[in-house]
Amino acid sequence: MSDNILKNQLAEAAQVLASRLEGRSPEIAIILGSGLGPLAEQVEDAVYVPFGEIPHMKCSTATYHVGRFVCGMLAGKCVLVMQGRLHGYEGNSAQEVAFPVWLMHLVGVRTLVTTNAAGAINETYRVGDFCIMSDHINFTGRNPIVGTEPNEIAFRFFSMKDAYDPELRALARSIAEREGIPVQEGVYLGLLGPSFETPAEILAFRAWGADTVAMSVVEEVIAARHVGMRVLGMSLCSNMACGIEGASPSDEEVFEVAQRRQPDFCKLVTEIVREM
């Protein structure tokens, strides 16, 4: 056996997850962010695998994150849904955040749809808008590919141009227009958290060209692109970022907006999956 600890842990985890999927072969993964977990309830013929039952994988401790895999049929496609995610602010390393993405790739997933709740920096955006990610700024100060072990999973130097697949972005825009769901498209900035940003930080991020901000996604996307997965990223603008129009974000506000926008979110993601 290889002395690469990460590679061995992923192989063991993949063996367990594959056995729990009961012969299902998912090609699309969906990561559901804060307040967006109810989409998993629409997966048919589902099997449920709590994160804690997968060896070497951390459990989710974030509010409103159930912390389990859900595998089954959505819009005629076999999907593997993460009902909740892992965050750096929970004390997880960058590689621990990336672990489930690499794991899903090992069980057959080739396309990742990652979603989250985010603050809107762009003042033309409104609370409740959906924003397709066109690019990102990684301001976590971390990268899951650091070290020698990820280099044995896939080559450590890879392009992040078009990290968010242009064809998938165009598909999402087209479906949103067809369904009458307004969407924005812009640059997402991910940071470590867990405190919300200061008004001065938001002004700096706006000067950098960021349109939205939150505490997840970027490490997942780096891991996905590391192994060649296609990625679509989409945020629900659950609040205006701190200081924008006098905003002072709260966890309760995030959840309330997510609940209100659930029907359109579920419709949009389901139709995207259908046409992938």
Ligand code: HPA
Contents of the next structure:
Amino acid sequence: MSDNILKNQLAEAAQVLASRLEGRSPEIAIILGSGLGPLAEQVEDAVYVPFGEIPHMKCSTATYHVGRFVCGMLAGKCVLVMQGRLHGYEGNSAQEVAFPVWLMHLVGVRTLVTTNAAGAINETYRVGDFCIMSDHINFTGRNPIVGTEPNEIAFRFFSMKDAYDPELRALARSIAEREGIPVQEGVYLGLLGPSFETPAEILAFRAWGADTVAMSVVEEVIAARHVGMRVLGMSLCSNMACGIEGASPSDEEVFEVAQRRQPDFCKLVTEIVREM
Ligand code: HPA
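Next block, the form predicted together with this ligand, ref. the form predicted alone:
Whole complex next, starting from this chain.
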């Protein structure tokens, strides 16, 4: 898609979303991954905007992804939550996956907290641990900036060094430690899915330096850095990755662990938002 078309679509979408926020000015966006949506219920004085009511935006079709924006107050801050996200495996292009991130930037958001459930490749991690992303490997084979024209939305060549903000990572780690919530920090590998990986793929990813793996986040983070947003990425290790300790991941296991770890997830993200 040409950047001009994309830019016009974003402007139209931003006008609609801004009007639906009824005067709220969110500074922080939170994208809630698989099974992690219930945090949105803790947002106070909330307005709800289904993705389908935003022009040019795709709807969420994935299990456990409600597919709406929730805007209101969390821990004293105005937040814009995506209760559910868009994935490449649903048939969305990389730009369609990135669209809501650019959109949230246009309505004033400057910090993105993006979360997901992920498989743990690193054998020292345990199911139920949280993992702060220190960096990523984009193994989706796609990039949302492809096809954008120079300097329309933003300059297309930008550094991905420290894409995951070092200060926000340190803040998240110190809050988790203070609250007694088990937390790791490692390299996340994002791929297209939707089949889970083979054991051979997981061994290859481990040799590349990946600690966790899942089917989201990387397109969002690239889009966020494209427009200069600060990013914090955090996974819940919902399972050991395929073949690690004999694991064979399933959607049911991911959801069951996400449900079980919900209270600590809500506490951790809420406290991070409070201290941002
Ligand atoms: N692989 C890919 N995506 C995932 C996994 C996994 O093991 N767990 C949760 N999402």
